[in-house]
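Read the single chain below, which is given as structure tokens and is the form predicted on its own.
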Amino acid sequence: MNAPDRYERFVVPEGVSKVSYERDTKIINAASFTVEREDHTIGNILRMQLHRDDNVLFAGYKLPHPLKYKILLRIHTTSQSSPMQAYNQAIDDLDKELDHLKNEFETELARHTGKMMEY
């Protein structure tokens, strides 16, 4: 069969960076990021988080090929920010949101488990 092994979807090969950055030479404050071993899940979450930033003029992503497990993320910002700053801020904000979601879930789970013990 021509399909790659399943582990190739998740394991970043040795010597390959998880995220690479390439500045756009034609557009000021624009850059492309290549994120290895990710798909629409991360691409869409990052795109939506970047759109929340007022300094981001454009954020989009694409998968170059269904059997190549990487996304190409393109960011264009205003002069008050850089694509790298916007990317790092989006990652930090998503990390905080996920921590909050995890804490809320664990709190509700503990509360629910406590109620179940009372019966």
Contents of the next structure:
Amino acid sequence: MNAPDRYERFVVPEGVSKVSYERDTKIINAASFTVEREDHTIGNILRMQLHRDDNVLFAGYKLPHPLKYKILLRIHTTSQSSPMQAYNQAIDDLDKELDHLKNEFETELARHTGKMMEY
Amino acid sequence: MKKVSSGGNKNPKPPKTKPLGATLLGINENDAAGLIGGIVEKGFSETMLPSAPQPSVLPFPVARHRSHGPHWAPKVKNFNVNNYGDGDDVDGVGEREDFDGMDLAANVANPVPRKEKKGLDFGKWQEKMKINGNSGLSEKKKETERASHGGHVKEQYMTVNNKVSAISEEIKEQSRGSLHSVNAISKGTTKVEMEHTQHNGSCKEIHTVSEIERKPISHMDSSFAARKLVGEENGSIESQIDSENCARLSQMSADEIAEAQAEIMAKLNPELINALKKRAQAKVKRQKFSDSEQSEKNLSTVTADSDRTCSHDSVKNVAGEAQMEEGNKASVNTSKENCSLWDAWSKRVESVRGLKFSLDGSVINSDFAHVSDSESASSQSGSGYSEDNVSQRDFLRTEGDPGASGYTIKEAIALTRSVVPGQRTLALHLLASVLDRAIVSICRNQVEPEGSVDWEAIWAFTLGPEPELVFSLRMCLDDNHNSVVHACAKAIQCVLSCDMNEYIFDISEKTPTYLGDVCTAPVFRSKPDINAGFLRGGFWKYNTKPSNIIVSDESDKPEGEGERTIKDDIVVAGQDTASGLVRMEILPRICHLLETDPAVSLEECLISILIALARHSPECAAAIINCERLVQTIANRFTLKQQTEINPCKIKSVILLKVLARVDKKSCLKFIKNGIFQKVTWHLYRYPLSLDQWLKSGKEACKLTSALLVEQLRLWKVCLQYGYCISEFSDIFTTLCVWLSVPTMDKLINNNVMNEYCAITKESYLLLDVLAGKLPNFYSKGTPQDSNTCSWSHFGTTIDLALEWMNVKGIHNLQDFELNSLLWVISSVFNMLSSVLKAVILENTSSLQWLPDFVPKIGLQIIKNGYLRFSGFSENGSLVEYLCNLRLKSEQELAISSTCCLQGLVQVIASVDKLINLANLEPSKYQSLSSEDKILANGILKSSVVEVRDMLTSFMRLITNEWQCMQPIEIFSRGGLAPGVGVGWGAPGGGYWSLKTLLAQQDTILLNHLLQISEIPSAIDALEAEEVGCTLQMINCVLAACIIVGPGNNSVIDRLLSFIFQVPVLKYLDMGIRQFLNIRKGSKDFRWNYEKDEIFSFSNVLATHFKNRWLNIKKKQNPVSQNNSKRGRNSLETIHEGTEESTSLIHEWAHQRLHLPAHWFLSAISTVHLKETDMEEPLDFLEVSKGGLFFLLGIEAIPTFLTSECSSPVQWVPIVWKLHALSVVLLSGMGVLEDEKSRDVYETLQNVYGEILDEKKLSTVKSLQFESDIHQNYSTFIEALVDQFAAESYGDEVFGRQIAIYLHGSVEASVRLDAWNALSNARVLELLPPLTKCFTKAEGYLEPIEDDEKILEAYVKSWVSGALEKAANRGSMTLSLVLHHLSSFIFGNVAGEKLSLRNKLTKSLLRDYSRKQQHKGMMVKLICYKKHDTTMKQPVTEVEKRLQLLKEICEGNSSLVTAVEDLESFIRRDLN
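Got the form predicted on its own; could you also share the form predicted in complex with the partner chain?
Below is the entire complex, every chain and molecule, led by the chain shown above.
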């Protein structure tokens, strides 16, 4: 009965930005991102994408609490890059990759349905 | 049943009931096991008349009993047919053949004088046995025995099944064909022993295979002996195999046998042979004994038991030795290995199963105690007797001398259900004496750790769930034979270890600081959970749920629940003997027995049992109170008999009432209201008798009066503590006054009643002490308002009398026990004075207007009597010194009493000083005073600083060596070692329930007093090393003292903790750390200092944390009050809280956490504070963790300042716990590492522990057993930790080092695997630091080459999945690990099963390489790998060899071969 409403999981509250950025005070080129209303779905894929980046020294995320619908992402990069840059690039790359996946899927689907139509 | 057959074994004589001509049958052992009386081994071999007609039933020779058991059992088959299948002379010859071959082996076996034997002559058999026993034979035996005496062999006799088969095969090979008749040499004795030895690590087990012994008595007898030794009693398979062996042997020629023997002997260790020979001789010897005592058959006269068993002494001695060796070794093993502790223990307990006990409770011998699986299974439930074979049980050794061979525990318990009352009594006596001996030995253990027999295990086995002892005892209590009931009551008394407990309680009650009884019920700690970092030391819980003790009536039960069964009772009794008894409704039965006017001794027993039950737990005490008529009956019996006569029953009744009253305030009130209290204490109101009158009554009477009066006074004390009867105190005060004054000591000593007199005096003063606690403040004017306070009027005379006692001039001339009783009086006097003085001190006042004149009087008395050495006085030695000496050198009780004396003295001195200080005397006034007065005015303590300091140091030294005694209490999670109560509960040496512990606790209390009066010099001005060392030693001592304190002493711990966490003490710790860092090589000093306010905050935060963590008491879940609190506070709740305080004077183990576990100081950093789920603690977690780290480093630094004789409890805590705690602190966040100071501290701690680990590594100990030492679900913890590392750490180096430790070589394989997998899955392998940056040496990670299949596979999996790619770039230790272990494994010496694994791993690596060219560098490194310490490259030949090996592994798979060739060309290019 005390469970939060379902929409809480994905509707970003007003006045709160989707992603917030906070630089680490002690380590250079390190920062933490808070992504609101996301969970392991995004967290894991983003982290693994960041791991592919050679300039990224550390990338990790955590879901602070199962009922707090946000993830904390921490990135540490070499001096050639910056956390923000790495983050953006990871998102872009993921975007492209997913687009590609979608296109491939659709063409394949079209091919298949085309075949089906022939019969 | 084994009991039957083995019993028969020991008394080898022909069954008289059986005529010679009776049919002798070859009986399959399967049947024999089901048969009665062990006919088979009565001396008639089944081989004798193999061709005899085979009837379908077997007559039972001893069917003389009214219980109509099945004396007829169906016969199944003759298994001996095989033996004679060769078709030779079947009749008679075959039988001889069995053993003829043995004769030739005589030159190898121990020779025994031959004896002429012409034929079967049963008539003279008995005589012959006697002659044989007394002839030179036995001398020879003794000689050989002496010769083989020195051999230390640990013998473990196991079921013979497997071993016999092994040896029989051996023999079979050599015995092909030839059948040899060796009738001619059938005279003489041979003994062939064949063993199959197994060297298993360090532990040597001898599996006795078979022994065939030929005795020169008769064919019949020899066959019997052989059969016996072969282990015929062990069940069917063995005997079948044995008969097969015999047949084989009979077929072998003499030469063949000699050859075989020589071969076997050559294989054997001569020591073993000696030991076995000795064993065989012991058997013969015992046989002799039992034979010679054949005539004594007075089975039912148990009273004569002791006489008979005396004659067995020699047997016992022989028996004891083997036993001793076994026991000792087992116990040594347990103390060493932590992880296999439980296994070692259960082995010890299991070995008790076969022990046989004589009637006086001593172990007889375990030689015949083989218990085969089948037998133990049949007697599994302890009631393996069905209706059908009940007679088997009852005829248990009615033949011959029943006590000679002894009984095992289970046999004895079975015998308690015999239909013959005499046997029941006998069994109960035996049980009682075994238990009695066990408990006495357990207690004695603490003095001399080398007990001869493993009594702890015996105790545990007997009380354990398997024999169902409690159940049998409860049934026997319902017996209608008085002797049985009496014996049963005695046995129950022993089970509850009544006497021992009473002894301990009595002494602890003598101590003036006694706070109340501690419940004796067995308890265990609740399981550690992750929120507390798996730290042990949760709340204690009762072994049995209180609700299980008293079962509500059937009507109360909800329908759904099953009916209450006996099985439930037995389960409960297995968890906790006492509550099992209560559950089985022992109380109504006892009540009934008491009502039937039992004999005095039985009554005493019964009341002792009741006392033990009342001490068990509040629930049991309540059950006694609630049991109808029980208490009333006891009270009535108290007054029923002659009033003036005092007997032990009366004393015990008073004890019982006292215990019951202590448990519950309500019962106390009930006793007062219904007059029981007055009834049982009327002796106190009698007209006071003078000392002379008392003395005239004689020593015995004095003893009884003294004991009774003491208990009555204690009962009074309970009432006063509750605040009842204070107004009636003046009634008994006149009587008390007789005892309060100092008598003429000579008179007492001459009459030898010093002890008795002093006991009463001491108790009176203790009573007055309680009364003094109820005094209104001295300065408050007017009459006491309520009845809860008493008036000062009693104390005028009392104090004067007390001062007399303080004159102790002649104390040095007294004997020990007199001194002891005198010291008890003095300690109680001091305590009373201290209570009186406390009533004078006003709270929150800075000065007093006037001083009552008894205050300086007390002070002067102390000074004049030379209690302390003052600078002005130069007396020889002070009393304090004398008492300290007594503490160090005397036996325990005297040591306790002298410690108590010192406690009282210190308290009184402190109070006097305080009062005089408050009185504000003007210094100018006392210039003219005498020197004694001057000392008083200056403050006694100030004038004797040296003395007090000395006392403190000597006690600190004591305590730092004493704390270990508390540790064994919780070796095992549930119930300790045995489910007994009090002394019998768990721990070795009585554990908590021993004088040793009591003494340690008294020392702690004294230390506490001393610390209160000694000041810590403020750290700022005193920077001398000596001062620092001294304070650190004090801290060390307090840490040890905290571990000693048991339940109920919360206030002591509280004060000790307050002491440690004072700001000045922490400052000393800080200084200690700095000096420690200076001394240590290679560690840099911190570049910062802890500021004043930081230390202040640590002091606050740590004190609160530790007190909350360890001293809080589990609140009983009360749903009503919870609801109330939700609705808002109302009156109900406050009543609930208010009553909780004072309803009881006892302390329970359950619902609290004391005593502290050894690693309690880790709790500050080992508590997981999940940020989101805040717990009740309102503290700043981060601050607690920081403080905890600082404190930990501080106390780790202490040992460098200690002298070698002091042991530090911090060092004693295993390193695995400390490393684990360091990990836990990271689980709740990175806060600790983000702070610069605590990061440095953390790093230093890692380095310190790393060094310890490196040292340990040298001795090749697997020291980091996270899973078995800390928690079985450790993998979950590691996953959480790695997740934390992967999510938040930014690859922090210190964090990485901490994680890396889980990959260390001394960590158990499963944890290493879990850690690796977690790291690999989280893709953070590359984040771990290089090997050089880990806090232990690199060898630790690399040294034992990994051979765990799963870990190697995990390595390859990570390699293939690409998780290691980055690690290569970053030089992480993970890649070094993988390269090292994989290359050592693949290119090392692999053989056997590992070969396929190697090929598999190599192939997958190559396959991976052929797909992913980026792994080329790694592959090359793998092939060219050489141990990291050599910078040179591998010699070319070696690399060539490796490449060749790779090619071989490819097995012609083309793609793999090309991969190898590719690598080869690359490497060649590289090399060139």
